[in-house]
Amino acid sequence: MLTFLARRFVATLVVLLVASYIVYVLSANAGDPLASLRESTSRNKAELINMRIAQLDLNVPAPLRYFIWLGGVLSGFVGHFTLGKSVNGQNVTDMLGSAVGVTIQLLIASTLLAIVFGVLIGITSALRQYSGYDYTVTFLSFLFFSLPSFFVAVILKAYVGIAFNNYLDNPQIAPWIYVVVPLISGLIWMGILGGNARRRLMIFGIAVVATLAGVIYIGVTDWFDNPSLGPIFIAILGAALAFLVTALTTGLANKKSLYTALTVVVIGVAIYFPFQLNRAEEISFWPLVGLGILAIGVGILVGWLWGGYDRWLSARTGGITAFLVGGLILIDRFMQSWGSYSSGVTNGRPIATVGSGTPDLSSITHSFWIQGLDSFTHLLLPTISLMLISLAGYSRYSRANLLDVMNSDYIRTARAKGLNERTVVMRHAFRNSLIPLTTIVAFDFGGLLGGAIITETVFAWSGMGQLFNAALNAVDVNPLMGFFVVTGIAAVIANILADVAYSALDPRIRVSV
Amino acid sequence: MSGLIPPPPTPGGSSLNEPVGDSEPKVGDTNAVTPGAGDLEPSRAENAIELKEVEGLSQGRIVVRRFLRHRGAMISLGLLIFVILLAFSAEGLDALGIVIPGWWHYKYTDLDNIVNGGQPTLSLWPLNWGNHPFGQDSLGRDVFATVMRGAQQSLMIVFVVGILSTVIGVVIGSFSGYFRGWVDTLLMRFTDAIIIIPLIVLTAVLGRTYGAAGSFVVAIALGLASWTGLARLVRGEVLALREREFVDAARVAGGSNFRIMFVHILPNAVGVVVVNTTLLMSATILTEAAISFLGFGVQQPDVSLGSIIQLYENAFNTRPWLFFWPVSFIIIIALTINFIGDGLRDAFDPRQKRALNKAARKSAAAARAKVATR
């Protein structure tokens, strides 16, 4: 194992060095880094040019200058780590420091969402193979596959961000929405749940009526202007989640498990009230994580206390439900700050289309909730536009994987044992279909970063994309190399994580030489 | 599996349209592999139906037939050919010193008086092209002419990249898979080094360097950056194929390494190559659009679909047609190539059971019922 890791590490190091050499030489030859100075009309032009040449060692030819840069990186071992300076004399490490955080947020959010939704869509369409739903999903994913990322970003900006803000200015729901949205939701649910004609018709009817009620409720109460869930909705949604989680994990036939989930929901609604008393605005991130873990612990305890011959199954259901209900309460708390954020910080146009955060927000408020909402509204559109692109790929892969797995022998064995469909799909097929996805996700990371460059340009974020763009335009090699170092290391880490996940998920794979 | 007989040594064996020999060993040949046929009766019945369909046909014919029957791929192929003809006939050809005028009465460089704020004159009912069907930009240039020129350039780039990266990828992949050992290590480490550079970074840097030299140079730069995936796939395929008996037979018969690689092994890997080249081409049109959008691709005065959008990005609210027409051509081209690739994959992959059409499904169900009652 150790020799494997060591060999792997050395190979990766060599690959990174070669790649960085290629990038350095190519980008150093991409143009003239002195172009901006040559055009300048200042009196001390020659002096400035000489200064820049001296600062960036431009008189050394690029294939050799690389080693000066590499020397700066390697002197990290003796405590003088440097990635060089930009043409303006800024330290690249400082430039990267602010840019990386912004971009990583975007990448992680969109990757996670894309995986969750992609797998969900892929699995449902594989289970309903050759149905209308499957064909629609297939067509849509091909369409999203073929969409340029800037197009999605621009469209979202114009038709979601600005349109939603306009709606908030004048909350009038157009009549066609009352017709179209319920119909679409009815069709989606009908497609996912399937069944014979009668069942499908029933599902369609229920979904249409429920969605129509939701839309009317939103329209009547101006919900988007002043959103809230309140104890009643938390109870309803929590109960729905409890049934869903139980159905997926243990099956509704397991009464103990169902009771556990419902008990957790009751506890959640009870905790809702004391949680409101704590109006402290100064809560921070880590205590919240602690609360989340505590909630999971409570859920597990409830499941364990309900007992029975397989109490750990109930405990798992309880833990998942508790986490979700806790999430509902948290969302409700964020919603309560929505009004003051929307009118106080953004003048009633909350969905941001420019920048990665409201400038100088910390001088306006220190509230954790408002700052959370601020990053949410800024992240929303870029995340969706990045997500939609990789979503299509993930849903195709997970569909193909699940179909592959469902045709394998051990699924037939599982069916022959008399296991019900839920157990076969959730426990035997679903998990195994996830294995190939890990490699795809790691491999996709580079592509996503490319997408991030575009998305950041459209939404005017000052992240890695902006850095790359500006550096390439000015033929500023050191920031470009800084960008490459970050992406290269990210790709290497993603690959190692994928390997680890792979061997953890697939017991057939044992790391050895 | 039949593997003793070497494939026909004609180089034409790799061509899609020519029938190749019946006995050509093919991984997962439909005739040879009928998974689960022995132990599950209904699936044998279904396989029997499929077998009947392909009785007495060569592998190449089967692939072509399947592809021709793929409705989505055929519609897409028709649409793509229409777009290609439209783009190249409307604006004519202007490359390598050959100038053939097109039938459209504006060139993409012509300036004209702005009519009606540059609104598109195209109306579907009654069908009327008008003078500027896609509108005009703020300088009075005809958008139809610009988009056609952009589509020409984008299509040219896509095909050049497809050819170039296929050649590089196949050569590197075959050498690496066939010779193994240090050749393999060296070539694959090099491939890894290229892979680890994000494609958009590599292409943008190359485009920044050479973009001013014209769109053909941009195409070559893109092609030099996007062969990596294909090289890996071909390597894997060659690694598997070189252990097969027909390779031994060719070697015993005295075939040289190059002959074995490119005449015996490669025709058997043609499915992987064709499918992935197609998918690569549909990805290329998006990559080209992306780097041109960033300003590192095709440079003024020439245009590609991506650079048109970059040019008019800020006009989105005032003159949306400047934005929508080039984008819809990008989507049409990418979507059609994607569907063609999907059709090719279905055609080449004998293990994949196609979605049988309604009649076939019915007869399969009937056969299953018959088996069940027996």
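Definition used throughout: the rigid core is the maximal C-alpha set that superposes within 1.5 Å between two forms. Nothing here was measured: the structure is a model prediction, and the numbers come from that model. Numbering follows the first chain given and starts at 1. What changes on going to the form predicted alone:
Relative to the superposed core, R412 shifts its CA atom by less than 2 Å between the two forms. Annotation for I206: C-alpha shift of 2 angstroms or more between the two forms, rigid core superposed. Remark: with the core as the superposition reference, the CA shift of A197 between the two forms reaches 2 Å or more.
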Contents of the next structure:
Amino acid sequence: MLTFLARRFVATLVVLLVASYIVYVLSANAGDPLASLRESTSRNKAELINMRIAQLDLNVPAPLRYFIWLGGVLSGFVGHFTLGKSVNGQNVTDMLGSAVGVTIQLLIASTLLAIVFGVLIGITSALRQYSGYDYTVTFLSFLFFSLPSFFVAVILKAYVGIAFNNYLDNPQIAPWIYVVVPLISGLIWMGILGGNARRRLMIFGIAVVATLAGVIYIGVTDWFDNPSLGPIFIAILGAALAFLVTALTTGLANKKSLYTALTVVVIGVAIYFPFQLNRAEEISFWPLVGLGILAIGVGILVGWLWGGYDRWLSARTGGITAFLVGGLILIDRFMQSWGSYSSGVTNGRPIATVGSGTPDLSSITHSFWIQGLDSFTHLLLPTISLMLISLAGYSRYSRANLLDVMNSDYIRTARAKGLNERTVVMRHAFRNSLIPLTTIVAFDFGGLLGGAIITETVFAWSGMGQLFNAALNAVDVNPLMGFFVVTGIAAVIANILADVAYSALDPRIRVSV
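After the form predicted together with the partner chain, can we look at the form predicted alone?
Below: the lone chain, stripped of partners and molecules.
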């Protein structure tokens, strides 16, 4: 492993050096960074021009100026790292410090969601090949894949952000919602789960009734004004997650794992009440992470105590279920602060359409929950915009990969040995189908950075996209090179992680050779 990482580091270093040299020379010759000063009518125009020339070393030819810039980068090994200054005299490292966090936060959220939902949709459509569900998913995937990112961003901003904020002024559920939404839900679940006609009809009926009950509950309780899950819904959703996790990890025939998951749900509902008693607003992120790790540990312990023919199977099921149930409790706690955030911070328009955060929010409130809601509402639309574009491709790749794997000889052998379909799909086909998708995700990460430039412009985020656009328009080479350094390193790290993931997905692959 260490040998492999060392080789990759050396090769990556050479690639970055050559690429950075080319980008620097092309950027330096793309325009005149003194153009704005040459057009100035200021009396001290000459002095300003000379100051900028000295500041940016513009009297040195671009191919040689690159090595001055590289010297500032390499001086980081002795504690004096610098990426130079912009045309306005700002340190590029300071500019990147405020922009990188915003963009990486957006990219991580959109990438993770796109992978999870894309793989889920791809697998379900592959298992229901040539069904109505498969055709519908295929149509929607190609539709989103063909749409430009700026168009999706503008549509979301107009019809999800602005329109939903207007709806929240008087959140009344129209009569047709009680009919259309349950029917759509029934069709979706019937398409996903499939089966014979009787099974499909039963799934359709259960989904329609459950969705209708949820819509009625939302309408009766004014849920949009004061949203919450409550212990009853957490128990219902937790039980559903317990059955789902058990079915995917060990199969419902493993009673010990099922009992483990249901026990974890009971413990989660019991913990819900004392957790609600703690209204302390001074809670922070890391203590919350600690509670999450503790919850996973409790789930693993419960699985170990329940035992079974393989204790670790039950422990794994308990840990995953505990993590999901803890997430439901956390979501409910955030929901309880929605009223204060919506009316007190956003004046009734909580879905943000511009900016990456509410200005001066820390001076308004120090509540961890309200600050978390503010981050969520500002991330919502840009994340969905980037996610939809990537999700379309991931769902197509995962569907094609799974169909290819399912036709392999070792899958037919696994079925001939008498393994059930869950084991065949989850343990044999699913892992191998993820190997090509891992490569796509690694290469797509750089493409997402390019998409984030457009998305950040539409939603007025002060991230890497805004920095890149401003530097490009001003022919400001140093910020452009700062953007290149960050994106280049991020793309390289993504590819190295993909190589490491290959060996985790397929034991036959070794990264040390």
